[in-house]
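One chain comes next, on its own, written as structure tokens: the form predicted on its own.
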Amino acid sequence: MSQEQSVQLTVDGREVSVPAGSTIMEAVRKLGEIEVPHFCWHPGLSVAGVCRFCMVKIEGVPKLQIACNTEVREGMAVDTIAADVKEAHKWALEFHLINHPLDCPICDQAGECELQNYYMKVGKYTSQMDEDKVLKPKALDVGDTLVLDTERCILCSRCVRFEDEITKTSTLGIFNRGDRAVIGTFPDRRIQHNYSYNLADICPVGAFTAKDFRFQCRVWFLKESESICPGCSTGCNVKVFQNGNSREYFRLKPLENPEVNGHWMCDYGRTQFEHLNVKDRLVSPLGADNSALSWSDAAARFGELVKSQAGADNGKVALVLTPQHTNEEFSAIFSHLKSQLGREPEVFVWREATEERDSFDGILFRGDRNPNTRGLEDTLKELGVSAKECSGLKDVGLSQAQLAVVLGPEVERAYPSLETDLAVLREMPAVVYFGNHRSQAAAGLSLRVPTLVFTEKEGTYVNHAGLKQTLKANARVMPSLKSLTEFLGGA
């Protein structure tokens, strides 16, 4: 039979097709309502079947099988719910639990440990292990941004394989045998690698942690919404966890998405939470004293610096893009100044200098840190813009204009040269900065106008490969924020 033909079956009398070659639990994946409880099987990994932990039924066969490692037949049934299957799941979680810690008031994992979960859905009994536990290593330090706890460990080996499969770095192993056994790394090896969160991701329950958001906050408490990276012109599509009560970011996670990052994301892009909470915002307006102007002001300044250049002689006005922000974005500006000069600025695209824009770590980091150059690309051909791509700002500050009106980037670390370019703009005789960050170097510009960030604003991203990517807003750290479109209507 070949691949490309499909499969009939039912599962728990609900008839399903799949492709040929598919397993029981990719057909059970593809019902969406029903449930197999598995450990080990994860739809990004190859199948190990060590948990034992998703067993079914199946008519015509006289034992269970495990539903992760079994492949489907035409005209298969499947029974997830029947007596012996709850039976089996039951005795596969006894085991799982013989030497697990109860120690999860104090566990990171808590309120997302599938062990936790699965107790509730198919376990609630009382335990039949009279036996001590076996103790095992705890918090051990084994990279930069994980700590892990054997004694937490079910040996699902969904981080083996992750190592050996997608990174290709081969770090973690499971030693030893029998009860006494345990993942840990190799010899004078530590897990450093731009993907390292994922191992805590994929842990169905809390032997890895991140340290940057270890008993940071409980995962009840967050809030979960969906976005677009910021990080690289990939595009990844993410989870992002903001506290409901304070607004304040905590952490990002990858949403899968198999045309763009597939279940992952780079550890980079896990920080691009960092730059969202209120202690590195820019919060209000800024005059060229640094001192705070109300955001009426603000606009009636912006309106006032660009219709002084709509009929001087002399009035060049420079527009500076960064490719961070949205499609949307960029065409507003762009229009704003046209139809208040009367004519069309002169458009230049400032990129870092020191950027290798076309390196790619072969799974999804790219060289690109901006996440719109394809759709910053896209919407100056529609506006039919001729800009000037340059490295730096020393071409914006010899273009002799008069006004300049920068779209800064959004994340900063993308642009290690920032520094030095915004000198180039404090020599300019008028700049209006927008921009989120309370950089110091962009002090003293006679307007500085603050952002809305990825997970504020509705808009489109087009990633590296052409795909168009919507932004969905969430609630804004400062409710007192506007967006772009919102001031440029008040100027």
Contents of the next structure:
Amino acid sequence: MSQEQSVQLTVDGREVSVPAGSTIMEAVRKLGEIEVPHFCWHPGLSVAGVCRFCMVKIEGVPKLQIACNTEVREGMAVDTIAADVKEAHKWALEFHLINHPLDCPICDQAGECELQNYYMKVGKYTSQMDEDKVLKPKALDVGDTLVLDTERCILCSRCVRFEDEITKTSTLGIFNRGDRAVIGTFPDRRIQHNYSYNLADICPVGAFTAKDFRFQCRVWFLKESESICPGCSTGCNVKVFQNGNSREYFRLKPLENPEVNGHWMCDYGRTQFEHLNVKDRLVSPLGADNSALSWSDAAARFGELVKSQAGADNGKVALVLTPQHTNEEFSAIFSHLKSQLGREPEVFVWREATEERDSFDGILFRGDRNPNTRGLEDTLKELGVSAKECSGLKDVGLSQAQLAVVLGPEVERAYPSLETDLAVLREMPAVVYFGNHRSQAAAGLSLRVPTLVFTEKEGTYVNHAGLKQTLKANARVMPSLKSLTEFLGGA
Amino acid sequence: MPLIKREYNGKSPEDFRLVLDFEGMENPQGIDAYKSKKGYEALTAVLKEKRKPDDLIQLVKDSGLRGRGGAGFPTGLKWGFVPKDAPEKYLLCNFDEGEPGTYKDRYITEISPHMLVEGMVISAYAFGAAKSYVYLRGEFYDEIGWTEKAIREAYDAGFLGENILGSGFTHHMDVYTGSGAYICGEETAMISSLEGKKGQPKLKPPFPAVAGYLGKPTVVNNVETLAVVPWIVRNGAEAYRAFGTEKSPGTKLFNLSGPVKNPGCFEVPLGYPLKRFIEEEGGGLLDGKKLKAVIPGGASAPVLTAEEVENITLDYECLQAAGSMLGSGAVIVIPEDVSMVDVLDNLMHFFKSESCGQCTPCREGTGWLGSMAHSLAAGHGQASDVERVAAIASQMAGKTICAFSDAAAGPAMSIVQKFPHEFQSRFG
Ligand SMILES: Cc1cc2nc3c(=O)[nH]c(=O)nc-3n(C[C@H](O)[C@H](O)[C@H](O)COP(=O)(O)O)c2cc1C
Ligand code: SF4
Ligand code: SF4
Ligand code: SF4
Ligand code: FES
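For comparison with the form predicted on its own, kindly provide the form predicted in complex with its partner chain.
All chains and molecules follow, beginning with the one already shown.
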């Protein structure tokens, strides 16, 4: 930004400089310390200017102005806390609430509802409404993932703009006028696209609720942590919500990152908490007969299998990798085998046979359903390994190997041909399979070892554009689980 | 015949016929009748003499003509905002005439629809629009027919179409009918409606003169504003300024309604005394009733008490100073035997029904005031309700996308503040 294109202004006496053409709302957001209350404005959508909540006072301007549609001027002095501004905020909130049903006790939004939050921040008045409230349709089934309560809606039009501007599906409209205005879907239309849950996120109230979260958990029991979606090679930044006590995962939401996913994530990505919970996890190592093994026995068994192939004149050892693990894990398993065998294993990159790797929906979702295709390529290059890329495991030369060590997919949904490929592995003399699923898909292999999932480990994913992103480790759903390096250390 | 009754400011009543010049003529609507009294002479002169568009804008600026749709915005100034080099521009004639009490625009087209057509072509020439629409209220079946017929006649006579009168200027005109929403009279709601969208106002900026219909520079003017343009072109700015006041030049059509002896549409010089208008032109109240209050400029204008009416003149500045507005020029007389509580109920019912609903203070405020006024009228009110009406109205004003919210708040506030005693007698 060159000097002449930036504008200097003050907000409540604090100086801030923003690019010319910015709005007061953007300047306030940049400043960070102050919040102008708002409902309809959303950084990822066009400006609607309808809630009239974001009133500020500008020196020299007789009437209060909305921050979201007022362009900054050089030397502008903006006041967000003057008595008349506060009064305007309080009244704007009261206008929003007079016909609101106050379903809080049965509303899933309670606890993260902007009406509740703003009532505490700028409201705290005694209601002056004595008249009957306007009643509107509730609990409408508007799509496979969402329920709409039009009475809770504050008509901010965020959802309408999302449908018009982001997915361009234009399913929603505001019908009728005056205080009978009501949000709804056009006749014979349903919200059916891969970004529907974003509507529940941007809705500042509990009008849109997600079917998979309704009545599941009060939000104040949830702990929030940051992570990267493992659903595809875009690598959307996400917030993961886990019950602080039971460690059960309940949902994913997008975490704003302008470089990667902006404000959104896709519905496929939203489901990436389902494989994280204990009920679906492989929690202890299993032998060929599916009997549980202790971690130390499993490590010993793995050690023996590898040792038996050590030495130059022995048979082939295959290392089969899926692009669903971190750079660090790829490197650790390769190096471990190399040092134990005294030579390099033959490396296979196992990809789903039916994938449409290069497809892209124009928003976020990519046909490469692996979070770390680029990371695996980079790691192998760094290790100086030339790997064999396989589209499915049939006829790729695995049958000549005496032992296969496999890092199976963390997200099995990304491998619809999993059964077929595992059948190939089952033909082999010995297979050590690292996986996180309790499912029986890999049953019967010589040794199955549990792995950690993306929310439980530190490490690197490299997305489709070559951007390195770092995973952070949450507590493991079972404290007994071991990371790959911990396991290899014992082997 | 609606004409002022006697000499005013040294001029005889007949001198005040600028817009209603054809009133009283037998079959005045057709193009021949119109041409018999200088019709299309202004347009012909403009095009034959190749008058510079900027000179026309200057002429209208000099005349001091202010928009007759309600806001009184200087017309020449508005035209001047339109970017000169934009390739595609539009003129929209606001013929929604939704303001309760107003029926002047339909009267103009009943008598001289060609005056509107001629005014529109000249205006379009002045700021360079090749296309115009007359946005006409859907229920005005007759007016739709009259206007369409005039447009057809103008095409046939060569005053519309390609290369008008060989001047190289091309202009096309169409009628577009609305569906009777009051809000579609607000200029940006009208644009939304014309674009095929839900009829609701657009956020400003940008203003229509820069980005209006289909995102192109657009001028919206009221029927009466456009209809007087030919007169100004023929007679000059000075002649126009000979009528009215310094800040409100010219004449204006006023619609008198309520229990008066001669209700109707009158052409009156601006600055004319309101009291004289009601008593002389209106013939006073029926049955010798006493005057209680007047709504001077349509339902959106705050009410005036009978005492206030004594000193009011009908011009933008006087009514503004009195806390009300000239608006559309609809003068509604309220007699002594009508309760202001019922007036409030009636007005608030209207605004509750007609708010487009996008801005929260307007959507919720009009609904709230509507319910409160209704319960006050039904005798369920109490003293604190009257205070609440004032408080709600004060928070609705000046905080929304369009002036509708102010239009609802102003009358509510004025009624509870000026007639508190009438509410007391109705408390439950
Ligand atoms: C709620 C509302 C309703 C309006 N209705 C009308 C109308 O029916 N006719 C009209 O000419 N102007 C109406 N206006 C004013 C228009 O927005 C606009 O100012 C006018 O058409 C401009 O033309 P003028 O400058 O020639 O007056 C209305 C304004 C508001 C806020
Ligand atoms: S449903 Fe939610 S996002 Fe949509 S308009 Fe209503 S409050 Fe806003
Ligand atoms: S687009 Fe890809 S990374 Fe983003 S949420 Fe969807 S699956 Fe996850
Ligand atoms: S002020 Fe009222 S009528 Fe005007 S845009 Fe807002 S809600 Fe609609
Ligand atoms: S946030 Fe500015 S008007 Fe809604």
